[in-house]
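In the form predicted alone, a lone chain appears below as structure tokens.
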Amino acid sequence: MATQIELRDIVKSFDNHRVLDQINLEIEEDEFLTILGPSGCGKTTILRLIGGFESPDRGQVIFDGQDITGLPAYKRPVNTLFQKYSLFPHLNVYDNVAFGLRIKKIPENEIKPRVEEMLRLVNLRGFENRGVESLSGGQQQRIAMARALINRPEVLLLDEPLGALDLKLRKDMQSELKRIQKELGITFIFVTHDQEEALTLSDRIIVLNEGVIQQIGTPIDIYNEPINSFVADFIGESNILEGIMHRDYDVSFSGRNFVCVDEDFYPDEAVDVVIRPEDVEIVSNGKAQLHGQVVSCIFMGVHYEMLVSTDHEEYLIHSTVPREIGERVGLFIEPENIHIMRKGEVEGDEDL
């Protein structure tokens, strides 16, 4: 795919506090890109720079090969869906959704089917004549989404648009968002702090922390191969352990050596070892690599979440089979489920 948007060496500060530090990013045409990170990490600032609502202190915003850093927001081929709905209270649902098309002088006979299409996509058919202030917060959010989509921008920026929805509707709208994005063939840049939402929706994910890109990759890559302990801890639950990478495919942690699938580390390099809870198997003593005692076991709906204390540390384990508190168990970890990370590494770090 061709690069549609490029951020080059972006630096941005507010009140002498640097919120974005040397951001370099390429966004491809028609992809669903999610910017994921904790509150205050700079996610929304990136969105506002792309949308033209902020200007960088240094760096460039490139769109289809053209420098648009100084171009005002209204001249950019971008629409933004903010956290605040910003609906017009004096207009009904139909007129709110149709507003952008009327500004562009689209004929009314073209507006009607497009408004109906948008209302169908956001599950609000039959609401055309309702006043927006009579709607729930979740319904108002969907009206704002329909209004942003109806102009079919080349890029849609979404700043946590599903936050006001209840859990079931949020799940439904995740599927709808992905379908709409593919159907319309436009780029979505989505900001969230919800890891599950990012993994569900995205073609690629940017993990951001304190204004620095930690890792960029597909959801599978980000989940299975986190680049550092921040990413591993932020994306799902993890056991993050201190280890020593003695040589290729040979790592020690929890008081013993393990075979792994990683290579190209320094001899006896101190590393972080990441093991997902679902990748720790409870096995018979004959197969066990480690032994421990169950200290807690909680039913989580689709699995049991257990803590098992070994001689060196506690392991968080997800299993479909419960164990009694106090029970002695054996643990086994496949080599491909042992993920080795350099300490402090971030995306683009070439210091091997």
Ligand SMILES: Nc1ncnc2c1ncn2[C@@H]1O[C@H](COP(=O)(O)OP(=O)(O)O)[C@@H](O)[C@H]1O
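Definition used throughout: the rigid core is the maximal C-alpha set that superposes within 1.5 Å between two forms. No experiment lies behind these values; they were computed from the predicted model shown. Positions refer to the first chain, counted from 1. First, how it differs from the form predicted in complex with this ligand.
- Relative to the superposed core, residue 135 undergoes a C-alpha shift of no less than 2 Å between the two forms.
- Annotation: Cα of residue 75 displaced by less than 2 Å between the two forms, core superposition.
- With the core held fixed, residue 289 shows a CA shift of 2 Å or greater between the two forms.
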Second form
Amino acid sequence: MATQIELRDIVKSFDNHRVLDQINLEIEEDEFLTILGPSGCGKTTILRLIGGFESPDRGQVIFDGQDITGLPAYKRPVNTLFQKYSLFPHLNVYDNVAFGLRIKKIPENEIKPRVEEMLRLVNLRGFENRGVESLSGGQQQRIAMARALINRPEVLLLDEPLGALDLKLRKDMQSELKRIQKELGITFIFVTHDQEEALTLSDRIIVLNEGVIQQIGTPIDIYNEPINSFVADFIGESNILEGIMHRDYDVSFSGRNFVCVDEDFYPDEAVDVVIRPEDVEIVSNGKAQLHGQVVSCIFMGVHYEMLVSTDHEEYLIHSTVPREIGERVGLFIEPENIHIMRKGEVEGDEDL
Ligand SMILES: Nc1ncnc2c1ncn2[C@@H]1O[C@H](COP(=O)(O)OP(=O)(O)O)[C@@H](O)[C@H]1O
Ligand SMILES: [Mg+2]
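Please move on to the form predicted in complex with this ligand, as the form predicted alone is already shown.
What follows is the entire complex, opening with the chain shown before.
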């Protein structure tokens, strides 16, 4: 696949506060790319730089090999879908969708089939004459989508577009978004702070924190091989423990040594040890590496979520077998389920 958009060494500050720091990013043609990170980390600012609503202090925005850093928004082959749909309340569905083409003075006989095509795409044929205020939130979101796509942008920027919808509707719209993106074959750059949404929808995910790209990868890469404790914590619930990596395959945490599969750290380097709740096994005393007491046990639908307190830490554990509160249990962690992370490592750091 070809690179479509490139951000090169982008730096952006507001009021002397650096909001984006050395952003380097290549976006492929027709991919579903998600920018994931906590509120205030700079996600919207990246979209606005790509859309042309903001210009960087340093660095370049490249589109199909051309430097478009100084190109105004309306000349970019990019459209944006915001969380607030901002439909025109006094116009009906047809006129809302047709709006972008009328501004461009496209003849009405050309507009009609294109509006129909868009309404078919978002599953709202027959709604042409409805007032937009008579529609549900999900339907309004679909109309906003049709309106953003009718100009046939090469790239659609989506800024937390599902944020205002309730959970059920959100799930429905997620699959709709994916279908529409595949059907049109265009690039989606999607912003969310919801890690589950990012994992379900994306071809690739960029995890951003405080204006710095932490990691870029497929959902599976990011879930299975988080680069640091921030990503591990943000992507899923994890146990994150302070550890010391003594030498290759030998780490200590929770007051004892464990065999692990990691290598190439400094001798006795302080590290973050990440262990997923589903990877802590409850075992008989003979096999146990750690011992603890069950503090809580809640049924979550498919598994039980337990807190087990050991002498040093509290472990979050997912298990299909419930335990009594107060029960003493043994814990065991397989070497390959102990993930050792260098403190503060981010995407692009040289391997030692
Ligand atoms: N126009 C602006 N003027 C001043 N500060 C801004 C402006 N836009 C964004 N910021 C600040 O930049 C930071 C990143 O904002 P934003 O990109 O909107 O984050 P996100 O979308 O990840 O929540 C925040 O601290 C925000 O307050
Ligand atoms: Mg935002």
